[in-house]
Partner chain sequence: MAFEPLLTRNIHREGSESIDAYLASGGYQGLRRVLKEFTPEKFVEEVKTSGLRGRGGAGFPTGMKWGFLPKGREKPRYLCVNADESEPGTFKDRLLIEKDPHLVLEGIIASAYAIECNLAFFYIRGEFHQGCRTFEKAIAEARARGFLGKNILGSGFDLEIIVYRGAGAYICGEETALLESLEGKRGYPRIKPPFPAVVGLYGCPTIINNVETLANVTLIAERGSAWFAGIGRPPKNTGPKLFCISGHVKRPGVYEAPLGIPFLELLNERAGGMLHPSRPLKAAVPGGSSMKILPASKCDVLLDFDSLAAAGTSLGSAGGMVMDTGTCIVGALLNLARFYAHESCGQCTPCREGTGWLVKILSRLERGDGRPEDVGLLADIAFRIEGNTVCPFGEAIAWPVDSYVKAFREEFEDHARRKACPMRAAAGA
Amino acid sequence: MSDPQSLQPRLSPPPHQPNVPAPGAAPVPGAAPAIPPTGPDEVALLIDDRPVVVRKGATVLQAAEKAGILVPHYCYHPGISIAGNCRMCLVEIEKMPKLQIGCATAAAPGMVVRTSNDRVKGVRAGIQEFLLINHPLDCPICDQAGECRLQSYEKDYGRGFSRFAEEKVHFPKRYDIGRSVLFDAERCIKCTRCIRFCDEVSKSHELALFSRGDHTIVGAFPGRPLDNLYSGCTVDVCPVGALTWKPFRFKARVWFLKNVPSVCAGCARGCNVNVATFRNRIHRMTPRVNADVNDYWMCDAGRQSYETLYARPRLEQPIVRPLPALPGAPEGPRPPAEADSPWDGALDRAAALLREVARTGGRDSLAAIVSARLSLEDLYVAKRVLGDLAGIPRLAIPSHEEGEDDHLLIRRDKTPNGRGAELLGLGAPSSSRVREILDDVASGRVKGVVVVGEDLLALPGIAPPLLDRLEALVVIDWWKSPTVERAHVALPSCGYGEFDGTVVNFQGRAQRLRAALRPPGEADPAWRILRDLGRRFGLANEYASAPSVFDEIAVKVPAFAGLTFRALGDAGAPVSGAAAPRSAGAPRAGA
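Chain-only structure, as in the form predicted alone:
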């Protein structure tokens, strides 16, 4: 079995498996440990001579985590109830003759706990050896290798060899337990985390233990495969690689992955995630703990939401198509169809088209449709450039709704920044406002449209001939959508994971998107494209970076007063006066 400690820092936790503590302060040599004073709802105890104060009801394991002491465990997870069946977290407590499990023993005032003396280590070594009796040592082909707790604890508690000479008990391997999850029963240590997750969090109840003794196996009830909307979380909580996520199997070794903290853009919840990349490609997304947004979980749809980045052809260069035959337009050679164009030429052409339509048809003949999938910075610069400087009187935001809000995380609103658009003064996403614009296109009242981040032809009831009526269609998008194929000027923007920015979730919490990839070709963040277009209309602001745009938003938009891009950190911050109660949230730990 390989040693993962040589591949990662000593206490570096798997990104999606929390509750591995950060190192705490070591006791002072020679100083007598003393139990500190406590408040009415607190308990003070000593753990390995370190004084710890925790709230009443906290367990010894939780108190040790607070002190920065690692108590090894398999079955305990802070987001689900305590089972106490792996026995790996045994600790010695003064005045108790037997070792106690730290995960289920409540911290008591004055308790003195030892987590790493020879007696404790000897028992844990026995448990580790017991768990490895039937566990196959297939680390070289296991997706969990590098994040496996059996691997992590083997260094401290393993013998380095096996005394078990008998035949191992064999179970089904590569068992298709659900739509997206594969089960290797031989790796399972029956910690029951997956069963408890399905019972308590997803409340779908597909899994249970079957058979007895060393033939006990986790299985799905007949006719009820593991197909709930959060089935990927059972893979996250599995500590040993028995459950694996099909889309990620054999894609990359986890120690090669670079995990970038970001936010899921699959719906208005904005679950905190780690975006794992290798060789400039996203290979998986896993939930990142944020008690104010998603606790420890994320849905399967959000987990795979990055796949559209690779499923569609990317727009990598600016495209300029022949000028429409505008009355009074200057004569001259037209660029060839489908020709790539330098950025300056494309932006000049886009600005000239919009000016020409405004000159011949008036400002009311212009409109813009921008997406609530864009970042706050994109939307703000779009409002400034298209609305204030180019004089486009109507900016509409399409709504994207699908399904219903569920009991846990999923939101019907599939846009990550609808609340942000509303706070910026662009109005809430509205299909009727978009429909009004398109009706005016059909009637000829609107002749020029700027589209940012949307495919108009994906909206219900919109046919290609409608866009062919436009005299100016400028599109900024990341992929070669059908709308891009009809644009007079198309400008390539970054896709998910390729830019820094901010989104505001439905609760009114501003959170940071982080760039994890290099964009393909000449793609640029949408705010920077809009900035460069704005310079053709007299924009003086430089907007050197996304933080500089956000900081201007914080100065000029009252709802964001007092916030800074840097201060948002990894957990985000509530927008002033916009925070909503945490509704439809995940159950608390141990609920």
Second form
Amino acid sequence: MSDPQSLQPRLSPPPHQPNVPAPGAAPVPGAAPAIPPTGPDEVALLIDDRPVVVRKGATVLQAAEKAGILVPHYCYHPGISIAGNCRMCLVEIEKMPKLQIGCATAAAPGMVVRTSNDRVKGVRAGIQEFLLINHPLDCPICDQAGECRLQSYEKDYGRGFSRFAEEKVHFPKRYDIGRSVLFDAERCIKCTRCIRFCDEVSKSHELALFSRGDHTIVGAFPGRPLDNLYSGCTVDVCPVGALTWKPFRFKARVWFLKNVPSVCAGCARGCNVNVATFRNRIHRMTPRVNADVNDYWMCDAGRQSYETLYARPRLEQPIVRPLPALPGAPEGPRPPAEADSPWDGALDRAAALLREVARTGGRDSLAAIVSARLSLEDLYVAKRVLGDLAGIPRLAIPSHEEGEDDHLLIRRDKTPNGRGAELLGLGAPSSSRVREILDDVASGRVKGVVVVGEDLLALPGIAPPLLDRLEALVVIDWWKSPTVERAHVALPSCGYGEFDGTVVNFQGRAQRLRAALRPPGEADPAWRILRDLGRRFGLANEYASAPSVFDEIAVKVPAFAGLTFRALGDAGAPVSGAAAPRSAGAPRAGA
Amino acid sequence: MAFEPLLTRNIHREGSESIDAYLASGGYQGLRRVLKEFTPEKFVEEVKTSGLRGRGGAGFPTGMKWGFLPKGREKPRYLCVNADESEPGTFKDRLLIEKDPHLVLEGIIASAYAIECNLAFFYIRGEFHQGCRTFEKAIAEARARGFLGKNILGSGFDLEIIVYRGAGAYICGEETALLESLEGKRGYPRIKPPFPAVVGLYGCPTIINNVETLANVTLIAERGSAWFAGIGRPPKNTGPKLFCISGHVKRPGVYEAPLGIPFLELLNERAGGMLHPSRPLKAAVPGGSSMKILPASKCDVLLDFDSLAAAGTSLGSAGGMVMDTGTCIVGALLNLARFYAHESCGQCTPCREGTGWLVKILSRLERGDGRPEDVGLLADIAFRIEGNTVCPFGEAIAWPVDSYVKAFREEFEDHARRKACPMRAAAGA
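Follow the form predicted alone with the form predicted together with the partner chain, if you could.
Zooming out: every chain and molecule, the one shown earlier first.
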């Protein structure tokens, strides 16, 4: 499924992009365009006098895309089946009396296609006019304004004025079609993308068309709202503003949003996403096309995963607390925290605490628990600093599993970097290894613990008194978790979307997380905090940036040999020898 | 030689729908002959030689359509009988189904034999309650007599027929929408290619034939292709044909005549002429409501595929509709447009939005709110629809609008200018 040839025509140019000649593809004036020779599985044709070679089975629309010619379309979406109902992609093909739809017409050898002559332009303007006659034209309040194909195509192909003097057909507005999706039936152009998505991709079949003619309406079956785990994708595929994502409605105009390509951290799939920010706040996450990972889709849980960033109190400053009470002392209210401390003092205190525990109880009385939600860079520096330099003998990674792997994208493993941890030699996430450490805390064998990115008190069966037994609890995390509140030293790290880094998904694909936000207060990426802590244990002037950490990983960890941070690009790259089985790839429609 | 009506030979007999009546008139002899004397390939050739063209509307040569089936037999082949007749002005298939179902059944069995199909589907319009009951009874009778089921008449050929009642949508008469409906889905036309002969019902090669077409296959089986090809206007307009006639005529009904009968003969001699002697013919749609209208001055035409095409219209389903001078053409078109807007399946943009728009403009014109530019707009909307839709439904509304406006432009303009329907105004309405 990762054949780059098959991918080529699937990556649509933006709908509003007017036709521009492809570099080097324009015909020489006066010269007859020639159809180039082809291989056995290829087809050559002429589109607007440009010779194009495509694989057999490609459609005229896909061939045009390859030639840099945009054939406008509404109902065609490369991730779902072809419906051919919007008729916007009609093109003229020599020897065919009627115009043909580019989305469903297979490119044939020697075919001569015209996509923008007067006949085609006239029909497109006609289709635009038909689509707009019953459309409410409420762009000023429509959430799709700025990314609506009706708007874009009207500008590029429309008549520019309306001949419609009648009463529009009225439909329900703001119809609650599902838990997270609102439907405005008047804006719907009946392209059926949403219906086909539910039939073919989510396979949940909630939506259908009802009634006929210009009273046709998309709806959910009674008692079965649009509540599948991927309902947000219906909003993504809607080419107009009919389906809107409730959490995003009226939050921001899309032209104010800054889209940063990143990866969802909701589970081990690592769906490629665009993180859209405005005024240093994430307003939405939408899937970014990657045929090797998530195709065009992402789940609703992932789409809303950023909300935890705003739902929990942030840890914005390093916190240093008084030394713990002596073991066996009666429980009571925790003493208040000391005033916010500067980084140097907090790191000094953390290092001193760990040294003191090691001095009094030996190295074996120290342990570390780090999260597979951390980036590869965080984990690598954690291993180097905590394991090699601070000499902490045991480092465990909790596993977080929930639900089941589904037929599409969702993975039971809710950590984005479990595979990365494994490849770094930290071992696979394992709850039993964590449990052993906590048992040793309970028995008094472990007296000092460093926790990075985990809330130990959220683990099953762990109660606050257990942590009170510790003589040193150093926590690096992005929020004021219950564990942070019991830490002797708490160091604020960046939350999702606030740091650059890399994660390796369950398929063994290294992908880049990109910083989209400025972190609050004094928060820093975990690898940098660990680096600074490491300097207290003798770390030289290493690790200037996330890329430099990754590039060292590529040199020192054989699995990452040959990769560079820059080369990962937006699509990521498979880690050598870590390829997942074929079945683990992104599922396709109809698969 | 005088024309001998055969498609309607039984319909006036008492109990014409029973197998006994049918056998008494020589029924099923054609099937015996086919099973005995013809291989499937030879019978396909026989139908090709007869020149039979489909009677559902498009007039595609039946034998040629059968010849499009792929040669291999990796998948089963199906025969679907299109009994979803619902074009306004067309009611001939219903007559055959209700009055002479065995004539149709015999044609189905012979056709299934020709295309080597062992399972046929009889897709009948949901509202045809009586037709459905009659046909199911006919199937049971035929099975009981050995004309259906296993080893038909000892030939080794097996056939079962499933009767499927549609939900009553005009679009399901379009062959691919019929297949979708038959598969249990919403009746939406499919994008072609692939054509049903290659990828049809359940993805298998499928032939879809109209009821009257299959009744004609019975006649070919019975009397041979040479006889059939000698009727009508050979070589491309052969055989008998059922013509419907309705509207302002004395005797509306179904009349059997050879292809190529003059329209005026059908009107004046068969249908008894105009209903009101004081109101002469104003216009006629010879081919059914979806075809182009002919003003009276152009009605001196022969009723066959090629003659009507030359006259600027089509034979279609031969559902002739006659309008006298008391007819408001705008009102007539509005009536028709309402039907098509109601029946538009809503799948593709031009038809879904365009038909409703046409109705709104025509309604305004008819009630006296028209604008001069509406006349040109009507024609332009029809032009934007025609040829740009998934199925021929687009033409079914575009052709009438275009032809009504072209033939009676002054009448439309008069509505817009006077801000009223002149006929209703004259009648004091």
